[in-house]
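First, one chain by itself: the form predicted on its own, in structure tokens.
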Amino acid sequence: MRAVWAFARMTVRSLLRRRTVWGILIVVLLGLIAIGHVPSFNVQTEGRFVLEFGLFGLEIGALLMALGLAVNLYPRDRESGTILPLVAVPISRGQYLMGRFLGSALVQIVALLVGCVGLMVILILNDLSIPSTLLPGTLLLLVEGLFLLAVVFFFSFWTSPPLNVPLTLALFVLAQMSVREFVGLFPQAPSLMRLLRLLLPHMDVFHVKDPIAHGESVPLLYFLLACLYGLAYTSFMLSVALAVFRERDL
């Protein structure tokens, strides 16, 4: 485990030297600032608007951050030959994957927390109240971001970066759909589509921006179960990614 954390720290330092991470974070913060300056009819409507679109902006930021952090990590290591001496002696393939994932996850978590603090500042500057469920809601977005990060790693082991991006985006969109919307994509085979939707992750469980914006209470048990659901799917995707990685010819 010590080797994994040491490699994770190396990954964090490497990622922080890239302009992609800082660029995405700046874009997210600028988007939040722009949301805070959109005029509204009254204070109550403005508060709902800022919260809903602010949390939506954080969700899109998590998606962009996952792509920006991980889409080129393994391909770049393979093309440069860096991965060969790493997995030959110092670390195993599993330690390589976990080190890269944990390092990327740390950067993503800090970036999303910065975005959450930025959203709080915007609410305060607009004389709007900060709901008590904002931090738990952000926690769900963090879990969703970890899942997306695992998805990007999975695709990176058997596709190229230009193909990884649309595949991740497609899964992101499909996982947001309800059963009815998903069946509508191919209504000729409703039973098959329902089965496929059952197998796909239900990322809508992470989205509580509507009740948060309308001041509705969300049970603590819901947050805990949603976090466990997301972490379980993240672990599953990492396991599948490791299985694919072990079969790759470096």
Partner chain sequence: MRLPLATVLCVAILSLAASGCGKRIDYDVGEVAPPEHLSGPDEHPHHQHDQHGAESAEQMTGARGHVHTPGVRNHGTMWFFNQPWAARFIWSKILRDSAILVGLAILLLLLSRHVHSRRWS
Second form
Amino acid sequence: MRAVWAFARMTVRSLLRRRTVWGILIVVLLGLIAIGHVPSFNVQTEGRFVLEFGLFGLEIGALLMALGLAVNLYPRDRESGTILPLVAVPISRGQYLMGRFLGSALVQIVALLVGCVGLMVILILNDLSIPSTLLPGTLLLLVEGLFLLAVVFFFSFWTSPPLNVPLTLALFVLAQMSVREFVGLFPQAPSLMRLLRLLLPHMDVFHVKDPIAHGESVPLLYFLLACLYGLAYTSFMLSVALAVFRERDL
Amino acid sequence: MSGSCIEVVDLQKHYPTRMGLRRIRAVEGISFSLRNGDILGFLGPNGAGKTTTIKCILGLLRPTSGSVRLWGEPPAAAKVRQRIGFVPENPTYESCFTPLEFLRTFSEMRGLDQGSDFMLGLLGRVGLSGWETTRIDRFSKGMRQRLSLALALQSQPDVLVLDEPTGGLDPLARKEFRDIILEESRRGAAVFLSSHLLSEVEAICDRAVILSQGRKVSEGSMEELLRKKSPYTIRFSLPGSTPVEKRLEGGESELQKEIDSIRRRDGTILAVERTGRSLEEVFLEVTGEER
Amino acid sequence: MRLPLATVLCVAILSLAASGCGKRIDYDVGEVAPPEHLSGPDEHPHHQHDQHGAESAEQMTGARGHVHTPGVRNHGTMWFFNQPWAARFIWSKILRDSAILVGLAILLLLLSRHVHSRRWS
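Previous: the form predicted on its own; requested now: the form predicted together with its partner chain:
Shown next: the complete complex, the earlier chain at its head.
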């Protein structure tokens, strides 16, 4: 574990030097500021608008951050040869994957927390109340971000970055769909579509923007269950990624 | 010390081409071993399969067939990795670190507890004194090679695997590298040295393996290699003529024929010498034959 | 490369499919929602959601705008309540799938380590 943390710290330092990461964070914060300035239809819906679109912005930010952080990590390591002295001697392939993942995850978590604080500041500046479900909701967004990061890592071990991005985006969109919506994409083969959908992650589990924005109470148990599901899927994706990586020639 | 630390048996590595229709045979059934404490030179022209073999030894490539064992274990085993130091051909490292930070991180990754004094000493040993806190992105290729050697020596390894370690170095630095390699060998470490610099290999290696087009074309101790097929020079005089010197490239059989011929003509053999050859001549000959 | 991937895919397909392939045991809340979710009392009986297209612009944007108080279930918001957070009856499925996924992850780790050490030596 010490080796993984040492490598994760190394990853954080090298990621913080990348302009892409800062660029995505700035875009998300600018987006949140813009949401705070868009005039709403009326006073009653203003809070909903800011929360709904703010959380949506954070979710998209998590997706972009996952792509920006991880899509190039392994391909760049491999192309530049940075990976050779690492994997040849001090760390195993599993430690490499976990170190890179943890490092990226730390950067992503901090970025999303900054975004969440930004959203709170906008709510306060607009004299709107901060719902009690916002913090657990942000925690769920963090877990969703970790899951997306694991997906990007998984794709990066067997595709090129130009292919990784559309594959991750496609998974992100398709995994939001309910079974019925997914079957509706190709209704001629409902059984096949249903099976395909069941193999994809159920990212609709992370959908708590609407109840948070509408002031609905979401039980803490649900947040815990959804976090558990997200973390379980993340560990599953990472283990598949490692299975692929272990068989790769470097 | 006795026994082998690296044992390569009938190693083959084939790569599929981009479309997967053909296979490139990078290494074709090579076998050799590295004994504890030996310095083994690993030679071959570009594309001979040297780096591919090294990657198989380090567990970075999966052999198509054959086996690689380090102290009887597969290459990727954790306890094996702890005993190896590796200097890659063109070392590239995360450029936002300083050498000292890098040594600290690698020390943690290896599970070692080394103080700053040890690390500063190590950097001094490889000629990076005064550069300890300079970021690596300001380093020349030669300085990166030095850092790479420091990282390889950090764990006081039992085997040093060096892939063209002196490629980007000036003659003085090459001499320093050679001295360090010899020091490590005296300490008891085995050294696996892949190099294009034949004079370097000739100067420091106990044994050498020569590859060409993925096949092993020669192997032996340095003495055996240099004497193998080396030409004879025979000086003789025939009745009524001045002494003659003749160079015979065909080995002992040709020498025997020549002696018989001189005797038949009542000549006198004045001297028979075996001419020493350089490793470069041996290398060009064996790799040329293969081509 | 092919064998582990094929193994991974087979194990994943069988496990995930076996856990939710049967009718009405998946995450499609709309399909499995109990009747009270699918046909609850409409709190705005004066118009139907699917009549929006026919509603006048004044009705949608004017003084009688489509505003609901927070937390009140409105007509046409089936999608809102047909999300996993609102459907307690699928929470056990979330827990079950989490356990399956963790089990699969551990199985894959062990399997890939075994295959790796066997094939690379």
